[in-house]
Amino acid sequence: MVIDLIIKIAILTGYAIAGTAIGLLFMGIGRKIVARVHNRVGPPFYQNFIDVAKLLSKKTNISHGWIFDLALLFSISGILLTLLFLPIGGVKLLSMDGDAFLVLYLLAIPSLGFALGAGASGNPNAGIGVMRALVMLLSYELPFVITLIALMIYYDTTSIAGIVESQHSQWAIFIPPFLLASAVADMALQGMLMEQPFDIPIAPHEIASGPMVEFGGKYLGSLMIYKAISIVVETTFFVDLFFGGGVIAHGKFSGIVNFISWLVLIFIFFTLALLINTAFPRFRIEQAFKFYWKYETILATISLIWVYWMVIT
């Protein structure tokens, strides 16, 4: 009981470990590609757990008082939070627990905890930027939501875990309604991710680095570790959704196999959005707002339709 406790307890520090490398890994690969897109050389790969670490070392930090710093561990404390909610490669960690909507939900205790921060520092900018920021949550989400929905009433079950589970077979993605939700879902990963087109809370030539303006040391450092683990995250979600978790194997090492996988389809659809984000330029806030409810949304309301009208047929 204990031991199963203490090997539960070492399963999930290792995969937030696990989580936070991959992210900082991904971004540098990120990166390097953005570099070798815009045919320059780019850093290298590990150039942001040297980042992080510098960042976490500096010695003076400026703090605007208490409720500044909840940025600080609404940020880490919350990502994490929602990384272990989430089944990786068919490993349900807590994901029994808890569903698509409380992941949902978890996913914005950072950003409210960001947006806090932001707006104790009192810097107009970062104001700005948390109004966008909360914007292009509010755009993204919609469609996003749809999709979430037309998955759910397909499978019968708001669990995260039991989506996955029912997807062993086949994975939604080769449902034809569901080509059609993962394509709208991945332009919501797209608005997730913050890549172009929709980066524009936190393009730094909009408005001086948007929500981060003022955060700098070991508040940036955490920021980044941030980003790193909602990166893993968010890809995570959507293929945990769409591919079934990336699980392909059953059976003796089919963890390790289904780990391999999860990670490749989380690494394609990351530096899917990120040649998306080379190729096109930035939308205004509105015109994002405007491209997710309207088109987007459309989108995601036939094939919610199309499903319902598969299940109740």
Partner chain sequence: MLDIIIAELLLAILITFFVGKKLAAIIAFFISLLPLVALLDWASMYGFKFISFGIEKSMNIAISGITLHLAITPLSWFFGIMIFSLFPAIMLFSYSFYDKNDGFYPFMLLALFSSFGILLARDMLTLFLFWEMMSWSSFILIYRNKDKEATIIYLVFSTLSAFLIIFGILLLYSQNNSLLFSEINLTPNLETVVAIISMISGFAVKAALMPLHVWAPVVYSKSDEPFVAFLAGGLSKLGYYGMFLFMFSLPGAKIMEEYFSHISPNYILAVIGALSAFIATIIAFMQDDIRKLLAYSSIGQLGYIAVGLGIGSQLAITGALFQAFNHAFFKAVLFLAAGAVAYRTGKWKISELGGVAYKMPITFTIALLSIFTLAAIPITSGFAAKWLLYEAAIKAKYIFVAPIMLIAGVGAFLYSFRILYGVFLGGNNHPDIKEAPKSMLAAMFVLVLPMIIFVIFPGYALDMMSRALSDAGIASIPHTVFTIKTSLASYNAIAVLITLIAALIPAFLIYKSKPHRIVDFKDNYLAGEIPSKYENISMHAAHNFYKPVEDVMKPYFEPGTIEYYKGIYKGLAILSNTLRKVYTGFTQDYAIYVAIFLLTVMGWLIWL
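Please give the other form, namely the form predicted alone, since only the form predicted in complex with its partner chain has been shown so far.
What follows is just the one chain, with no partners and no other molecules.
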């Protein structure tokens, strides 16, 4: 019993460390990519590891109360719990019927954590940023949920692991209605990652990074860890839904092959988000809301109807 508990704790710790390391590496490579697009050299790819270590080693004296202190812990716990429900390279840690809806709820926890922290800080820029973040959450979740429902109808399961396993013979991206749905979900992913044109909640030149304005020292280091894990979680969710979790091999050595396939795929879509970021200016909040609830929702509904017609015929 004790040994099993230790093994489970070790696995959970390993997931957290691996997710953080991969996310920080992606963030570092992403800074280099954006710098090259802007015709700059940019920092070394390992700079984020140095920054996190330096920030976590600083002595933080400024606090706005215990709610502010616990806000980031609340957000990091939510994103870590989400990671445990997502199959990685076909390997699942936690899975159950209905966990697709559970993951959607868990992804909303970080926004609530930032809302608590921003409210406790009393900074007006933080409050504006949180309000924008909640509006963005309401905006991109509608088309994303519609595409998720289409997947659940087609594969007849509400489990993410079930959707992944159903794609072992053919990834959803190669099925015509899901090609359209994947484009919708990718734009929703752009909003989840808060990359331009949907970086409205942080908008450094407008509201001084919004919810992050009062975070410094250890708080900022923890925020970077949260961002790193969220990159892995959100891109993995997309790859699980439309690319079968990156599973391309079965049998001997399939574990390492599928892990590499998953890693390459999530990096590709993170890079795509960065390239869109460098090509488009920031939307206003009403423009982003209109984009998701009008154009994206229409396309998502078309894909849902298309899938329903395929199933009943």
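Rigid core (definition): largest C-alpha set, two forms, superposition within 1.5 Å. Here the structure is a predicted model, which means the values were calculated and not measured. Positions refer to the first chain, counted from 1.
- request: Please check if residue 156 moves between these two forms, taking a CA shift of 2 Å or more relative to the superposed core as movement.
  value: Residue 156 C-alpha, core-superposed: shift of less than 2 Å.
- prompt: Cα of residue 96 displaced 2 Å or more between these two forms, core superposed?
  reply: It does shift by 2 Å or more.
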